[in-house]
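Given next, in structure tokens, is a single chain: the form predicted alone.
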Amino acid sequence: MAERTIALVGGGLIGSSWAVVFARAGHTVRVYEAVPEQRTALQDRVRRLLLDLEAEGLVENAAAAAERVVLTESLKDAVQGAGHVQENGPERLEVKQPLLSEIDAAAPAEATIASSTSALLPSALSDHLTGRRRFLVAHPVNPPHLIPLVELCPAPWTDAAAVERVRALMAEVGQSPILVRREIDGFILNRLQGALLHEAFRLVEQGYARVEDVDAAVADGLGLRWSFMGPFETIDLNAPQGLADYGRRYGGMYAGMFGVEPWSGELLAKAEEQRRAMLPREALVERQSWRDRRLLRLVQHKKAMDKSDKEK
């Protein structure tokens, strides 16, 4: 990759994990950190995150990524000669958009932009911006280091050349980015946490439910499957001939309980399509006895750890 240099703006812990994610792919990584609090805490805390990486064996050599990651003094020292700079700061409108001025005017002109907001949109962060078609949001869940999604949501004027930059350099370094198409609120991991605790919540508040077990509805039921299968590839491997099989089977189900209308058959079929792109229905089977041993790893993993966390 071009960018083996790296700024952070915000060294907080976004910025600190986000170092890690950068350091130990061997990126060269400078660091700008306005609160002084925040500045003394954030190189023991990156040596501390990496030598727990070390322990597990997901960092070959701990030390040597930490004397990666360097404090700079000012905005400008961290961005000089970057070829990706993240932004990291508070969530709030009225400071990331002068934070990203600062940026834009500093940063090389062919540094990719990016900022870590998990709910401000990218048009409303940027449209003021010079350098506008080359920033976008890269949403991480936190901690980054540990989560590899990124969520990558362009503004309408983000060049797709500027995208494909940020998607490759995320991948290089052991993310898992994923592209939101058209700006919305929460983009999509904050949209389906959202729903399903919005659910959760109405079922403890009628008395459905107490909240130890809604958390074990997930935590030993939908999350097995969740942690390595997301919802669309669950319910194709659910039913005898995959997706649409599934949609028509169980779609009435499901619109019954919230009162809406159920998955057309355009829907199901574009969903079917896009699955069988990915898995030939031929292949349902097979998949069907990966999921089961993957199942059946994680179920021995989680039973071990049950024994470890009571023999503490």
The other form holds:
There are 2 protein chains.
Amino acid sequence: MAERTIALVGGGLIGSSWAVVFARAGHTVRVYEAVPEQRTALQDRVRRLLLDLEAEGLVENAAAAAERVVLTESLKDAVQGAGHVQENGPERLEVKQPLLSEIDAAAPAEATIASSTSALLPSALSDHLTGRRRFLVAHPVNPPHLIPLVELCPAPWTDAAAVERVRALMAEVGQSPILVRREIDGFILNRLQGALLHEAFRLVEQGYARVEDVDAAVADGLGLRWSFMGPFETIDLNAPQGLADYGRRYGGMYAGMFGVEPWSGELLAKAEEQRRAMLPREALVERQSWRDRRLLRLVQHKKAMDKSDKEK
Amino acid sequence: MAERTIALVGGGLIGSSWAVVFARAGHTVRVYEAVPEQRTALQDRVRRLLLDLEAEGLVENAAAAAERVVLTESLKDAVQGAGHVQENGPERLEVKQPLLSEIDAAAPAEATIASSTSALLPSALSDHLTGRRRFLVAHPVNPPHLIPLVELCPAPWTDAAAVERVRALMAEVGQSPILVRREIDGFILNRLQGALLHEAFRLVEQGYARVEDVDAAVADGLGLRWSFMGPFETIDLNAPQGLADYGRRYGGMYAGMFGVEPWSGELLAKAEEQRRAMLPREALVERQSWRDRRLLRLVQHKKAMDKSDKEK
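We have the form predicted alone; now please give the form predicted together with another copy of the chain.
Following is the full complex, with the preceding chain placed first.
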């Protein structure tokens, strides 16, 4: 993909981290930040983050990348000539709506526009925009220069082509874009986090576990596999015949815990079909060896980190 | 702690992995496995797992460790002289109950007895035992030689001293023991996994996301921090004043997603107090830097792993 100019509107913590993401991939980044103190802080932060990455071999030339990040005097100046505009303003509808109107009016007709919001729905953010068909949510995880996931959530009226262009851009700069197919509160990531947090708080509230025991259950247990494969791949590799087999074996146990219905045969078949499109059944055994190799190396990595923590 | 003899009753997949855990820590491991084919497989598997660990620098002398694992001809022979007996039989109450009776009758009076069960409750497993006060569940995550978490769940009648001795043993061999303070279906780990899986299946069922998008949300998003710190520490570091501050800021958002009540002030204060006992508030900022350093190194580790996967 050709080098493209990316405009960032809002240069706080998330904006700085986005600047690093796009600049390290070779793009020119034009940032508009209204608050004077934030403007000064931004360039220092971008430079420091890039140097940290360079020190670990994750960026080749931090100074050159930092040069590609340009602060502008106005929003208009930032977005002109941009191929993509990423909005990182305060998380309030009444602030974001007029900000997006301003962006929509000033950005080139062919530019895509995305909001970094974690909680506001794309339909509420863009209903009023003339160019609402080129708008979507692109929700990063903080900080995006370290955590690659980006949730793309279109409004009902967003052009499929705009979604595809933002998806391709995010993949090209090394992020991991996923698609939220219909808008929903919390998108995907915060719903998964919320479901786990609610159970975690319940266990503490009712005295089954203390906070540190719940944390260890994840950090020394569940979280190891989850750091390189998701919950579906995890269960897919934990029953001889894969995901649906796991669901049939253990669905009753999980349903019993929460007093809900077990996963239906239809649902298990749907999930199994999607999983098999990623990994054919005959590759399950080889993938289990891959998982064990990754686990072994992750354990080694964690031991080295713990050792280095202790030496500090 | 002095070297101790550990008896394993059941030498299948979990039993082999337990043998590696105890043998690499210097203990003699006496294994009784009733099925002849399993007996042959066990010693090969133990040797192979230890060699894999040695190759990564995680065990010093694989051959010496393998020598410490001894197959016995009878259950009685395995448990005599043992300081701890770990039962790894089939996951059926009607199989485990008589097996545990046999262990209880044959094991030295001072030995602790634990079951590896993932789903049966300690009260149901041990109500009938003469020595039920020395019995508890010690539920590993598969495979325990790579995943350190062990859930200790006592029955209402288990001696606190027995729990403490098993906790100390697990910590001494390098596992990460947590305490389930009252018995509950699924203990802690599977309840957390179940809560996340239920939401994951719901999102797929209702068409909000595909299986691979949910998996990426965890493997490229949530799972990174969760592989070295738990969900409570994660939120503790995601608001200026810590956990309760996070709960007050975002509790309404999470509650709204699921149509439940937000976490109460009392619950947030309880969790905050437990968290502050682990990390004082004035250390939050330094811990955030630690998190970012760990994230950076984890990202570097994952990139190296992905590269090595591609080269295969």
